[in-house]
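First, one chain by itself: the form predicted alone, in structure tokens.
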Amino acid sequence: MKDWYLDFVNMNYRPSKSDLVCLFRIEPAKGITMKEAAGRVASESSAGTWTTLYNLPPRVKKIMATAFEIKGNMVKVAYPIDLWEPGNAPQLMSGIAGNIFGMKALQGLRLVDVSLPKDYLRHYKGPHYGIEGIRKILKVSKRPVTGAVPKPKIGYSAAEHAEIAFETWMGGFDLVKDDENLTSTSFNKFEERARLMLKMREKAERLTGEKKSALLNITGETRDMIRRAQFLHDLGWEFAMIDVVTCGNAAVQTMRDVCADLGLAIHAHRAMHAAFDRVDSHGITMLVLAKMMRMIGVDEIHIGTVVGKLVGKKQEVMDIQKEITSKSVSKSSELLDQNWGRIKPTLPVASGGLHPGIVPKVMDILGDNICLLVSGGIHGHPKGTRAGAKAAMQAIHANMDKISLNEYAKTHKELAQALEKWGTETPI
């Protein structure tokens, strides 16, 4: 059988400034060399097919992707800019993360990173607010932004949900967040929840003198999301939450502009990400998904906690944080160069199994410039949600003041009660 896969491999090729470059981890199937596997990836993700062709337009030679570096099972592939429709994020993923994952010649394939050139990035707007904008909205200058999901994540009525939101705000938290699978149910309608929470927000702001807001989940069919975003704007909310993986890049691109026009910041929940990124030998890294979302323009996105209940190795989570907050990133063994230019940074969100006793561990790893979502770890407090939120805020302040939790707990009863229940154990 005559194929032309090796035409897509050239170890002497040097990418141009306008080339988009991908870093893959490849495990060839039995009988396939690494060079042949690399050629198949470059071919299938650009202008190739499984056999030589009778007729080939001359321009194809100019737009063929090129596998130009192979080190062990790590392969870099360069893609000419003319392969990509400007501003079309779904089309990009259909190329660099499309049919290649189903090729029988590959035992495993991992899209580790993608370097987005200036000529490609200029067609995207990035976050409307970014980190500075979010901090300005919430009037939080230095400490982590804080938030919580009413738990259990689904089951409360709209009125019950709003009451828990009030207790959360009164404990000192900035945000109350819907969970990923709560949109609009028979017992908790989206519109009713948004209205009732607004009344509680106004009450909490009046009593505390602090800015409060919410991350209400507008996820749904795109036209429903547009309608819900407009509804939130009309009520005076500042944020909209979207399950960006399940909605897809196209819907998120649409909603980025809709929300920006309405003055809403986008909180991106990453539900379903582990279906793509959990297995090291196959799929797409969370790093790539996070970069796509910063490029498209979400203002906040979940990245993991390292010490919480969800998977995510320390270096992996730290690399994601660096990628979505930095102006530029230098290449390393598993990171490519990336210059974000005018694209604003996205606020990293740490969530999943946090409680006051492990808040300092998260902050020691990720720092203060994050959003901390502590949910079950406040609602499960022995004295209730308000005390739990106070305990989490006390843990934050203790860490920022470089005081141990045990020492701080001597004069802060809510923290002491939280430590008595959970200690500093990490949940599984």
Ligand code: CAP
The other form holds:
Amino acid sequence: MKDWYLDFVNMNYRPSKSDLVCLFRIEPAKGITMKEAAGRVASESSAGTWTTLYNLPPRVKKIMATAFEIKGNMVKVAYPIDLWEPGNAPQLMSGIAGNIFGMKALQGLRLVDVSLPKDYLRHYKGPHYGIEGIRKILKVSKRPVTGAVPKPKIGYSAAEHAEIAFETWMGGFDLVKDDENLTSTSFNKFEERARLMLKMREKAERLTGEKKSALLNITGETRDMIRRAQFLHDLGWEFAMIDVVTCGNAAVQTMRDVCADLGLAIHAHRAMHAAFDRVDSHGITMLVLAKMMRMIGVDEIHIGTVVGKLVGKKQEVMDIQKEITSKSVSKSSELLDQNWGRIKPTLPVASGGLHPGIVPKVMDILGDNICLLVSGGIHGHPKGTRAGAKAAMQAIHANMDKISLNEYAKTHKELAQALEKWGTETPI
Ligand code: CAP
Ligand code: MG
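Moving from the form predicted alone, what structure would you give for the form predicted in complex with ligand CAP?
Everything in the complex follows now, all chains and molecules, and the chain you saw is the first one.
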């Protein structure tokens, strides 16, 4: 059947400065050449369709995408800027991450990276606070920002939740985070939790002399999120947590401005990301999701730990960290070049299966300019939450002072007790 897919392929094309460029990993279906597959991806994600048409207005030619580089399975596609509505993040994903994933002509397709040109980025504000802003709120300049989720992740009453929060703060942690599936339940209403946590925060700040805060989960229908953000603001909280994948780009765009106006930094949980970023041969990388979230403007986002309980290879996690914290990223085999201009950096969050015994391993890979969430790894401490948080703080200080955990444990009993229980192994 005659088709026009190959009109979307031109190996001599050089992207213009204003083109948005995507890097795809393409696995053609049987009987389809790589060039044809590349043309189909470029066509279906821009101005093409499955058959030749007869009365094309000349404008169509100007917004056709072009597959311009094929190296093995890796294909680069350039998209004219006029294809994209300024400031419309859902529309971008409907294009570069839409129908193309379902084409029968492909056995597998992965959106590996997207290079956002200045002409596109300029319609987004990026993080309101960014890394510097978060550190200023918490008065933590050098070490990792620390936090924990009460565990089990759901089931406590608001009062029980607040009690655990107090213990976590008294153990030296900066933040207490709601879990991704805790919003407002019959046994733990959002408003009651936010009020009771406030009382405990004030008590912990008085007793420790340290700044404490919380990542209260406002996830829900957007109007509920606006109401909850307003409620947090009225109580004097400084952060709001959003499950950005289940809420969607549009809601995150709305909440970026609502939270900025209310003086709330956004903590982005990425629950559901592994539904599309886990399988190398198909889906969308966490790198792309993290770039979209920095562009829209979350202040911190989970990127993985490499050594914890959840998937995330070392190179991948380090690439994501580089991408959300740098002013610009130069291209490599897996990365496109990216200039972030005036968009502030987003703080990487490492969480998932961490305990004091493996905190140094995470810091050795990701450094100190991160938010470390250690949850089961403090509540499971033999002497309880407060001792667990102390043990995690001791592990952080040991690493920053370049002292081995075993050495440090000789004079820090909470760390010794944690090592006794968990050693330095990774939980599965
Ligand atoms: C971690 C966690 C986080 C995961 C999310 C959980 O708890 O609260 O949601 O870290 O994964 O529910 O498992 P633990 P990621 O510290 O007790 O494991 O950070 O990779 O998005
Ligand atoms: Mg969780």
